[in-house]
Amino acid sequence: MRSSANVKSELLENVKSRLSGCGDVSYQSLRLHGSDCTLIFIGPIIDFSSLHGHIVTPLLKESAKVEHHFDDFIDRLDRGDLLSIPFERSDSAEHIANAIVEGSAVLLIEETAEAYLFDIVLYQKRAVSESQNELVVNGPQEAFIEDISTNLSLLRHKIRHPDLKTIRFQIGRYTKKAVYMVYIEGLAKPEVVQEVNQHLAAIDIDGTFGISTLSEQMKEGVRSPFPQFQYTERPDSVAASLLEGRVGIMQDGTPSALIVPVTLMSLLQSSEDYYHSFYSSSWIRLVRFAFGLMSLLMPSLYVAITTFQPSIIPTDLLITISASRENIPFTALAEALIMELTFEALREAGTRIPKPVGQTISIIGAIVIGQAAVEAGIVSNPMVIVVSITGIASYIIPNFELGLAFRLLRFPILILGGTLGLIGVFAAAFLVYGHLASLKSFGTPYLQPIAPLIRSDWKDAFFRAPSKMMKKRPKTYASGNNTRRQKP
């Protein structure tokens, strides 16, 4: 039988084989009551405080001591009374590998052939900001962060509840990146969670770097252009969807989180709705679908419009627009789709444009680009403010991935009316509509509570209904428990 010092002579060369050619790794050896020892660890991502005011120093108290036997040391190391450090007991040198690179410091015993492992990460992260994205004038200003500890703080403080549940995958087989599902025990509906769980569950990467590749993975209409998943950066809007009964989805590296289920009336909601009066609220919620629907449909109904079906227009505006047109060489399709591919490219460059010349890029090369285009006959003015408005509306979509949708859309749609007219836009809006009423999202489906209808969630659609006449939660996400607050 082998001794119990080549069984930990081998342990610690499987580790090191395991290790071999990462020159971060620090090995640090260590003689205790006889018995030599090794400390392992990655300094870069490690706490050195909690390493050495925790591990090395009792430690080197430990072997200056001789009034103690080596049981009666090894017994205190595993009664906890030695170190002041939560630790835990493994003998696979595979386990003990992975543990080393995400962070622990593991102690090797010859004698024990088994290693202690202390979890003492500490990555570089920035502190917590204001959202970029999803700004408010009213409200909390703070976002998630990449470190997924900090951002479980922030949902923590918001929801001070034993119900609020988290369950952690550990998903990428190279990254092992930690996800959590979280979600109200009681508020969100058991199946949902259920299929949640078995998404994650089932994900078998190479790795994932950011939230977006886990929403690809868990897709159920791939070929939808529409998001079926929620994405926000505020921890108020992760709990105010968790209270009523949907399920978030949060990953380390990764300043957002995703909210399923999601439906389309959700993701034309803004959090800055509940932070004002229920008349300001309902009149700017019932102006951002009148704009997001004109961010869709406006260009390819102005081009039908005047191609086809000219006479509908008032006289003196037609006089108008066929007196700007007069010496346009292109076809009013050709127009809008060289004025919107333009204003798809200024976006783009704003995007990619360093943040402090970008903004100024944008509207300058526009306003610019746009007038030249005019001046030169290559364009009219009634189709520079068409795709001007809707550019603008395509902005007050407050989530992004629809708004992509939306613009995505466009192209077809001005296609079809510029070919067919009114018939071919009204087609293509009913074929938009009959895709969104066939579309669900973790089983809920997308044009709730339009379609199927549901009139007692109508008090938080089109428009905002004051808090104290929403006292059940949204049918649409909520189980059995949907009471949100007692009658007076």
The other form holds:
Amino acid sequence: MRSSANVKSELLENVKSRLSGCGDVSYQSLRLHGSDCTLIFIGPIIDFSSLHGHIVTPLLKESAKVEHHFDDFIDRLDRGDLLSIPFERSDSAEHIANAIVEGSAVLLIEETAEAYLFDIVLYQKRAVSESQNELVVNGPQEAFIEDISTNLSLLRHKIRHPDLKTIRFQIGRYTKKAVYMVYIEGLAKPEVVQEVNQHLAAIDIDGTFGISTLSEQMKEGVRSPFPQFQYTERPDSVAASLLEGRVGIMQDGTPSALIVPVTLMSLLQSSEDYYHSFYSSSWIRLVRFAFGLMSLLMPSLYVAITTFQPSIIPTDLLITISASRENIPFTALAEALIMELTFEALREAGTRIPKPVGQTISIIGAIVIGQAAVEAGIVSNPMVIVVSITGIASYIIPNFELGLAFRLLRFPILILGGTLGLIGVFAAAFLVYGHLASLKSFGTPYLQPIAPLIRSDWKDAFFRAPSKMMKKRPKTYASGNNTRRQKP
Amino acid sequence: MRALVLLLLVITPLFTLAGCGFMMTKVEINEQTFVFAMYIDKGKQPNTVEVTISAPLPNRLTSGSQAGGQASGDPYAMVTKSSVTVQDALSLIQRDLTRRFDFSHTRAVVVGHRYAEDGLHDLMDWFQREPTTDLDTYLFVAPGKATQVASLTPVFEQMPSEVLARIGDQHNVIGTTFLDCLVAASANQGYALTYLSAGMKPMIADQGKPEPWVGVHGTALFQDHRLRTTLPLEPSLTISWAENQLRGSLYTVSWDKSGKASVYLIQNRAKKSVRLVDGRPVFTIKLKGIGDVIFKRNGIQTDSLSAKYAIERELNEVIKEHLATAIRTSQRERADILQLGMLLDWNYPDYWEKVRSNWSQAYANEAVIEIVADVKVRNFGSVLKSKPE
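Taking the form predicted on its own as the starting point, write out the structure of the form predicted together with the partner chain.
Zooming out: every chain and molecule, the one shown earlier first.
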């Protein structure tokens, strides 16, 4: 008895020394059946009502009953007769200390060699709120939050099937974040699941906060400005992607999930597309493609055409443009660069500025870009129009990362267009196209279903066919199981 | 090496897509002057040509509050120089100008009557060699000097060049472009250009002051780039019809002494065909059309149906006569203005090879041209009888 008590106090001392300097650790002393016990936990991250209702109160009540002996008590505790809450046992001080910082309450009993670990973690979290960045008019509004169990519950709420697999990883030497790979067995390609699995298992870093760190760790060489992962904060997006046979990655502590593999088409689609009639969705998609292209090429085309090939501008338009270009001190290229850079700066400032002063940016932006620059004769009106349309166009792309890639590529293309003319623009467009064609995301060609061509997937590419017509799952992310509906 | 070949393969189509050569030169839009119209005359010295260019002044063209200030004066400028060739004259003009020429927006070229009589060869040569020109540029003939046309007062438009371009676009008579002329001349055939009229007219818009006014007079017939003769408006319109260019034409016919009706053509088409009869080409030009009666005064015949037939008969007579006049004139001047030779080339290539070299002779002497007019009156219009008879 003595020896085990020594072991016990030694274990307590070891745990204490490991947790020294952590002021938020609480040590609560209890006396159960005449034995000294210590309850160790970190107050801010545990559920107090569980601690008291399911652990402390039953133990004290039990201890107050005189008919049981101490040994009997330990026996019943070990068997699980006493407490309704699941626990594990450990005699490793390191394991115990880790469990405590991860949100367990630990009960050390003087006479026993092993400690009881109760996982009653409860982190502070916000309520599930509406999606802020991926807005839809119809359709579900809820968005992921930082808490992984809430997120998993949101997902399980959408897909209630045992084939929805959630594989858990722990990533980050210090942060020890839970990362889940979610997929539907039988729909997801086993190779993709395998690849993601390998990648996640191989990640070894100090910590991750945003999920983009994960994606950067997984990207096979950072060779492309185009996103090879799709970020989303919408559970319905993740669920729909899983049903298409894609794989999701969710991390504790971040409200966005990753979806792989991605294609250019999937990045240009919004979940809204599936919540409206297929006529309007198809039309909106076409508009989106047109403006997506414009956001990439419009300023460079404008500069190239006005400085190299004014012959292809309709005469009346030419008069208008040349009338407004009159007295502008800069070349069209310089003008475009100035405006585009100003616009980028305004956009960035608009994102970062604290909300109470947010108005300032829009006022300054509107006055500086819209009015003063033109009236002072520094930039011409058509250029303002071009830059504004481009600015709007870059926001029509539903995927923010893809919009960023377009914004970035716009500048080299603009410079090429301003120096080489239309040839420069076309060459740049060819290069971008070639790059996209050679890009792969987890084995899936980026331009699929356009190149390589998969006719049947066009039903959900440029247009969206009525869902009755989409009997087959997209072959782009194909696994063996392709039929959505058996009935005709 | 392989990558280099691939890169070349990728780059090559770009040149066809984006245009190459001179298109690679970068000129800011406000460092160029876009010549909208050119006026070509015979120079005062023998063997010289007087070239006038007309270009817009963007800072005087009001475009919102841009460029500041209210427009004052004409929104276009004209510069005239004489030299031995068109190219020389243009180069002299360029030397005086602060901006570079660009002919890609030249919509109209007007040649003076005397210059046209001497031949447009030099002009055509310049046009073919100048890379920025547009083949769809309209060509007009001025009754006197081309510069007289240049000084016209644009009432409905901003610039004289716009007036001319619209006259061509609307097919007021015949919108002949450089392309048409070059194609016709390359096959030894003639062409017809719009012949303008110029004069002074009091303008209501300008407090009744007399201002130079330009209208259309008819057509000018060319053979071998030389002006042969001109045709008045009515025959000219049938030529335009035969070229399928005519739009919205009005004919007024009378019958039975007091019967009179105006027919507005809402649809007109022409079909040309050729056959060889006894070794001579026989051309048939069929003018078809549908018209609405927009004015009618009854003659002796009060029966609507017979009046309709009478109108159609008279109408077809008139139209046929107009075209016959035009064709007679063109045959007399040996100018195949309807490019009937093309038809022959297409249908009887062997025969065409024989007559090609002196087609203008053959056109005048050998060709038989039959004219069929087939115009139907569709809407006769209903008239309430105020006095029942």
